[in-house]
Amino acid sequence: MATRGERIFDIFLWLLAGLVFVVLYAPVAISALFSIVEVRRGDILWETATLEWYARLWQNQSIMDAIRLTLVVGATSVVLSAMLAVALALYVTREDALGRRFIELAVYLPFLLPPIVTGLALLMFFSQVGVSRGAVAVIIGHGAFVLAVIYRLVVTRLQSLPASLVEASSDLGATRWQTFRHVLWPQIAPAVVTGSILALALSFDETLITSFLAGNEMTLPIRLWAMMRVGFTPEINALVTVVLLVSIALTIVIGLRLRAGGRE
């Protein structure tokens, strides 16, 4: 049976957790509220509740273009990063791999550095090699940024597999491609999917790196930032709510997949 001190400590932890929960999610609730009701002189006019501003988002061509570009950038960068991450992970987990430390430094550095440093470094690199700012530069920049996430999960999964799996496949006459397709891929696919979802969430919210590389192109976070300069309007609150809900949904999916993976 818990002592009085333990009960007091448990209550304190619950209160602390509740406070953190309020601080994290109160902005979401406020943005959602102000996106459907009107506020005049500090008073909330409940009778003005409407979903009109969400409908206007779909009618705003600039916002829809930003959403499409964000999805294209996110999906393309994640697919390219996943392919590269799997290839690098397969190589560095080999016993005879050369330059393992250098490869891991190159993979982790863009993710570990402050985004403003990564964005500036990528901008300087692209200007030297003749790649103009735009969607292609943003895709490459996001790919370099999220590569470490997928790579880490795939490497961890590969290192947990017994070497006898690959040896048995080779003894049975399977080629390297057949070994990868029928033995390794089924084992690392959950890690690739989980890492890709996390990478997509990071790409969806990335602003600093994008601001250096986008040029005249606008992803959704950049478009939202431009709209916020003129103040908060119901349309901006609706867009903020949509962005936050998508981010939260992706985070929940990631958490569920990581939890399920931990039980395997």
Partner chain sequence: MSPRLARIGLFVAAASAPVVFVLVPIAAFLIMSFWRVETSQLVPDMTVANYAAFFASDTYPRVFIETLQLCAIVAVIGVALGYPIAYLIWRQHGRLRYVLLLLFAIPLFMSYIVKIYTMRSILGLQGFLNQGLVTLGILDQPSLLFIYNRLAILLTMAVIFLPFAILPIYLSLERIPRSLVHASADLGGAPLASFRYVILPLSAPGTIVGALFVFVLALGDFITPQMVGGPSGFTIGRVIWSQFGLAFNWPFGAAMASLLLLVAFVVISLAALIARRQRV
Contents of the next structure:
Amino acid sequence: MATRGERIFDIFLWLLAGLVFVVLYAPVAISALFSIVEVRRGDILWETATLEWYARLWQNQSIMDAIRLTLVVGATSVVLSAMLAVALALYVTREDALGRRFIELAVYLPFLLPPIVTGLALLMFFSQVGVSRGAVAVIIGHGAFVLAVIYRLVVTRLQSLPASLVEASSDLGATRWQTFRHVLWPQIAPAVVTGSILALALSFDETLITSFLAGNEMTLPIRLWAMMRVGFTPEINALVTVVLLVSIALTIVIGLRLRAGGRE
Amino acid sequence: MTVLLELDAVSKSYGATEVLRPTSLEVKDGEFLTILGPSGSGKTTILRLVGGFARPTAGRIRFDGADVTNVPTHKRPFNTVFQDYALFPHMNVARNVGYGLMLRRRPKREIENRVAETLEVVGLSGMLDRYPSQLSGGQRQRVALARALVCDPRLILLDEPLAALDAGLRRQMQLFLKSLQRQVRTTFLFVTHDQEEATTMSDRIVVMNVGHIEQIGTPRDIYYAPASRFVAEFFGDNNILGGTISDGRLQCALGAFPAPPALVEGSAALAAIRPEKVRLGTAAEPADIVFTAAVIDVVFAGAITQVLLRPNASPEAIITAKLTSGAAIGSLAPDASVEVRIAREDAVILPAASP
Amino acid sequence: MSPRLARIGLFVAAASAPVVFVLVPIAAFLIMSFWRVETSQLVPDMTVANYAAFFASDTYPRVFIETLQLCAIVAVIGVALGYPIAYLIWRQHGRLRYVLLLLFAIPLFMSYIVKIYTMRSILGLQGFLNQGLVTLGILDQPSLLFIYNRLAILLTMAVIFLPFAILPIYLSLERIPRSLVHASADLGGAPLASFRYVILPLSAPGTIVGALFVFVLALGDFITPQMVGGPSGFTIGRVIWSQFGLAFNWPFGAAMASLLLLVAFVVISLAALIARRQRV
Ligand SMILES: Nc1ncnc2c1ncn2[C@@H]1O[C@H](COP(=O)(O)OP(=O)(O)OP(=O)(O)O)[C@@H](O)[C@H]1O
Ligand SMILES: [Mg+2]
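Given the form predicted alone, corresponding form predicted in complex with the partner chain:
Expanding to the full complex; the earlier chain stays at the top.
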């Protein structure tokens, strides 16, 4: 049974968690609020409540362009990264792999280093090899950034598989490709999917690396950043609300998948 | 002997499932009491309730006469040896063993001496500075034991402490634990699912079956007088013969055995006969039942040889006999026909359905 | 082809993408920190002038140190708030535990830029914080105390990076077997003693790793200082960023970023070392 001191301590913990929760979720609350009603000098004008801004969103060309680019960048970089991650994971888990730690270092670095360093490095590299700022540069940047996440999940899954699995398959006369297609892939596919969703969520929100590489082609966060300097209109708050809800949904999906994976 | 620990109609449910039916049990001061039962029967549950790691759904737990049902773990005056040892990985052996004394704010000097003494008792002196990761399984086991002993608890709870050890070490530790218990005169409440372990170590055994106690008694009582079919089958080997009660006797395909008066006329009952009580071809006693059977198989197991028999009168019942190995038995061939004898008083007659 | 050659060939194939897109760019930028700029043109060179200029300046080293201080405070706040919350989550059971964990993980993926924006509207002159303090009578009138200064950067970063602290701390708590906590209680450890002697030491490495993680994240953030820092809230990230805009001095920016990289590298290695040493 809890003593009185423990109960007081518990209440304190819950209060603290509640407070932090409110602060962490303020972005959703505030954006949603501002997207529906007008706020003047901190006073909420309830009579101005309207959902009109959500409808208008679709007519804003620059926002629609940014959304499109964000989706394209996300999809492309994630697909490329996922393929590379699987290839690297397969290589690294081979018996005869060379330079395992070297490859892992290169894979994890962009994720671990401050994004300003990664962004700068890619910008300078691209400027020297003649890749100009824009969608392609951003795709490569995001690809390098999210690679670590997918790789990590896939390699963990691969390492948890018994070595006898592959041996049994080749023992039964399967080629390397057949072994991959029928034995390994079904085992790692869930990890690839989870990693890709996670990577997608990261790509949608990536701002710091992108800021160096985007140039005039703006992804959504960069567009929002530009708009933020002049202050958000209710329309943008509507957009932000939608974006936040989508990212919350994505996180819940990731959370459920990770939990299901952990139970296996 | 006085009662040290008492469970009074203690039960435990998780949600709608009752994993422990209302159970009463008395642990006497100074005894080695073993809870024995198959996996999932609720052994750990009882230990967790006693240790205070879980609260009973109903019932009271008393220690030395005082109600401890709602006393938090850290205020209960007994210690546990955990199945996975639960040694603190960031503390060396000395600090692990001295932990309980440190919490009781004993002087440093005293802690050092007590730790050294206790490690000596468990045969681990000179390992003070090792970390758990640097110890073998058996050594960890002893550290866990020393850690529980060092505070001089009147009761120690042990949850399958030997399960992780290999067979040889296990037997060695069984003997060690038993002699240790005599030496320190502490009450041991021991959990195992190994019937042999329970038999060799315990003063008394509690046999459990899915959430309730089937029988409590000395190893001898339980071996020679199992109280139910479950105990008869779980505790050592038994040949089970089904039949019905009539004229105060159990009538079965092989003959009639005298039944205790408590069994109702016409009810289904069974006879449990230890394999070593089944004899082949020796001189008949007047109280024997005698029948012929075909030998199915002869299994040599060192000092003992097992003979599987199919009685001619009841071909579906297979009887096992455990006999002292010897030339005569060795020469038995499959399909040979033999005469089998069982003394009538060697059969334990039990009701067919559990009470 | 000999097996040895094939083995090397495979390695080259596997390593090529990470090398080209990660290691070469990092090398390129380290090299460029030794270049110089002449009439708005990059000139390859081998000069330490950029580094010399940095250390000779009387503002940049100070900004650098102040940034390290700022990030350290952000990390400490992250742990100070993150530990109790991670501990609370860890103490729960079953579904509640999972839901709480998810609730505090979701903000990880909430738009970074929107968080900054929201913090600005909370901390600003017309913001909710001022509004609340005036309503409560703590302030007479809205104040600029919380916006466009170092405090604003600190508060904003603390909020943005807090979830990054909670997760590693929670994971390190979760690695502690429950039986150790039970054993401590069993040996007479009251909850506080068990916490002090068992839970805290065993979760300390993960907690330090979490703090270092937050530190590195804060170190590289330049948008937060730019948006809420005002004219006085300069950080090294913001200074570096400006070299790629108006100031247009890439090599100088690269030199400063190299120093940043050095700090980050040390911190990350430290974190990796601690993580590997963890006993549980
Ligand atoms: N926390 C729990 N929630 C739900 N059911 C539980 C819980 N703990 C134990 N049980 C159930 O209670 C029953 C008894 O479990 P207990 O651990 O006491 O068995 P046991 O006899 O110790 O078995 P074993 O020999 O396998 O250790 C089992 O069916 C188990 O599934
Ligand atoms: Mg158990």
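Only a predicted model underlies this, so the values are computations on that prediction, with no experimental measurement involved. Residue numbers count along the first chain shown, from 1. Each form is matched to the other, and the largest set of C-alpha atoms that superpose within 1.5 Å is called the rigid core.
When the two forms are laid on each other by their rigid core, does Ile252 show a Cα shift of 2 Å or more between these two forms?
-> No, shifts by less than 2 Å.
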